[in-house]
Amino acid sequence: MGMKVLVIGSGAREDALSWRLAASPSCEAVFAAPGNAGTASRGTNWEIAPTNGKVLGARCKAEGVDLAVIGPETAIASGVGDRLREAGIATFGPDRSGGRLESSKIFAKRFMERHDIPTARAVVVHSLAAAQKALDEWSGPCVIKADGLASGKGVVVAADAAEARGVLEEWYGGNRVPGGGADVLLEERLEGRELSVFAIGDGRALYPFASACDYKRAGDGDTGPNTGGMGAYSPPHGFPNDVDSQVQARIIAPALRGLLAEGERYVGVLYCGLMWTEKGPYVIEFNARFGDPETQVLMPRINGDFALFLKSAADGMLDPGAASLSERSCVGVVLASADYPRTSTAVPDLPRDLALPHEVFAFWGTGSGRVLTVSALGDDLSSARARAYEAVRDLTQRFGSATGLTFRRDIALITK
């Protein structure tokens, strides 16, 4: 008998996730809570909130679930690996404890200043006062950060001080601080590159995986608002040749270290968000889960057993072996509705199957904001990237008049 495997989370990423799994030798059923009209095109959707840890662990006792997979941060913040492990089912996801690398970008700084992890310097606040005042100094652009999950909407580059205090009095004004509370990271702001590389921990140790490189602002040319993501690429193309050996020794080993001295049992994903200065990497950010949509384009790319992968690391000893990246390159962009990410407008249903060619993938998101992720595999980067353009092209010609669906048009457009 071969697994069954639950997959939490209703996006893009989840139906990546779901894809892959399901594709496994050792996968027999997979489920997804609540899952998209992707996942449910190869399995059975539960119709159970992401965050009701103690409901889906009951769930999966009565199915017989051999791995549950957390996608969401939101699940993570809200203890449902924690619910799940009561429940005796492995899962792929750190507990809460562990998931405040991401739920509290605050508790982030403080970790990695413990632990002497490159990343910017920072000041925190809890009020408009305090935060003026550190302001009064500041000199040069202001990276304003909510402390709590903000859907991709708790971060704001200011470019200089009097533009950041125009951000934390609307904020503090209207009781308005993204993802609530009061604290606030005001970060200096980093130069370079963007990078994000996800390592994978079973609890004792953390093993680099893979990369990408995503596009999160809504416009071409990194213009507009933060988004969720409007884009991803991987392998990473132009960085240097050690790049690997200089993550593992800068941020994933000195990561592990703080973690172990910390007493956290972290299992599940470690994303690293980075920025490739001049002096080498630095943590932007840390989250608990695969990217979305760093995952669309990580899934492709894929071969071997995805589900024994992450069976092994939920059980504490990681088979390195199960799983592997192939030397392909893969190309993701995501169709939103007109107005992402100033509103999510809910877009007509699109058919299931849209008839893309071999080697490209559609991955459903929600019926508004970020809708479908395109992905294409390629023998390099310029046609994997053309692959997925022509594709695009193609579903916004027969779709977009009655959708109003949108998309960068430089996802994975290397000019240097």
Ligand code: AMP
The other form holds:
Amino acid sequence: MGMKVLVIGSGAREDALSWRLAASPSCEAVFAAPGNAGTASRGTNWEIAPTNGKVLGARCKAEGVDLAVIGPETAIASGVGDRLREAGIATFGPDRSGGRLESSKIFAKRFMERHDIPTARAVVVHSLAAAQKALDEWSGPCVIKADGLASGKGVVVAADAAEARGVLEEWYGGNRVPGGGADVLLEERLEGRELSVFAIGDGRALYPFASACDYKRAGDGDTGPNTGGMGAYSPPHGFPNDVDSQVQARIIAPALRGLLAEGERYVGVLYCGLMWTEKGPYVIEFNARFGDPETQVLMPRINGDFALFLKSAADGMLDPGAASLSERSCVGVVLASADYPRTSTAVPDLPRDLALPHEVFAFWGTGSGRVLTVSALGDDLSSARARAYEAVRDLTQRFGSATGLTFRRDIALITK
Ligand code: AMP
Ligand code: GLY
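Form predicted alone already given; the form predicted together with adenosine monophosphate follows:
Now the complete complex, all chains and molecules, led by this one.
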């Protein structure tokens, strides 16, 4: 009998995961909690909040779920991994403790310092007075990061100490530190190109699995406000030939040594958000989960039995042969409501069957904000890009004027 798999979350990332899992030979049924329109077409949605570990655990037991896959960081940070494992459910996604690599930027920074993982130099402050003192001695640009989870709103890249001072006065003065705490990191700005690398943890080891590039700003040419992500492509382009071995030696191996030394059984994705600098890879951030929208361009590249792959990791011994990444390229373009990320107005219903061409996929987000990710495979980046944008043009011609969907026009556009 096949496996029953639960995907926790409700974004396009979770739709892409449930699509790939449902297509796995060993998978018999897919559930999503709470899921969205896309996951409903691939399996069954449960009306349970993604942070409600107790109820999720009980329902998994009742339904005979063999594997739970956690999508969002909020679920990890609220201990859903701990609750599911207590209930005896094989779970892909770390416990709350391992999740601190994402949920506390200060914890992550200290972890990197303890284990010699290259990262931007930083100071931690807890008050405006301390921040001002640190800025008195600051030269150059300053990246300001609120400690806790703030859905991408907790980071400001300031051009100099004066601009940083303004931001911190507003945060502390107005009691408006994103995430609601008082702990803030001030760090040097790294220069280079960004790259997301995904390693799979099974509690004993970390296996580098895939990498991708994403686009966080709302506007073409990386302008406008930060968003949850407007597009992505994979594999990355324009990095040195020895990217994988450098990332393994400088980031993943010391991270694994650190996790083991600290008694952390890390099961799930360790997402390494990297800046490729003149001196090689530096960590900008760790996340404890799959990326969004990177997942929407990774899932179409996966061959083999992805459900078995994640189950083997959740069981404590990854079977690396269960799934692999194809050599092909994938480009994903996010279609968002017109005023995203400001208000995320609801978008009129689109038909469930979008009648897309071969090797073009649409992954549903929630009903507002990031509505769809349109991903296309190709033999190389430019053909994948052409197919993705052809599909986007076709969709916006068919539905765009009615819905006001917008998108970036420069995803995977390689200019140098
Ligand atoms: P984070 O939430 O930590 O991923 O930060 C959001 C974005 O801010 C990153 O994707 C980078 O573009 C930028 N950023 C964060 N930290 C740094 C840094 N130390 N140097 C340069 N850019 C940074
Ligand atoms: N793609 C950025 C993130 O998932 O955090």
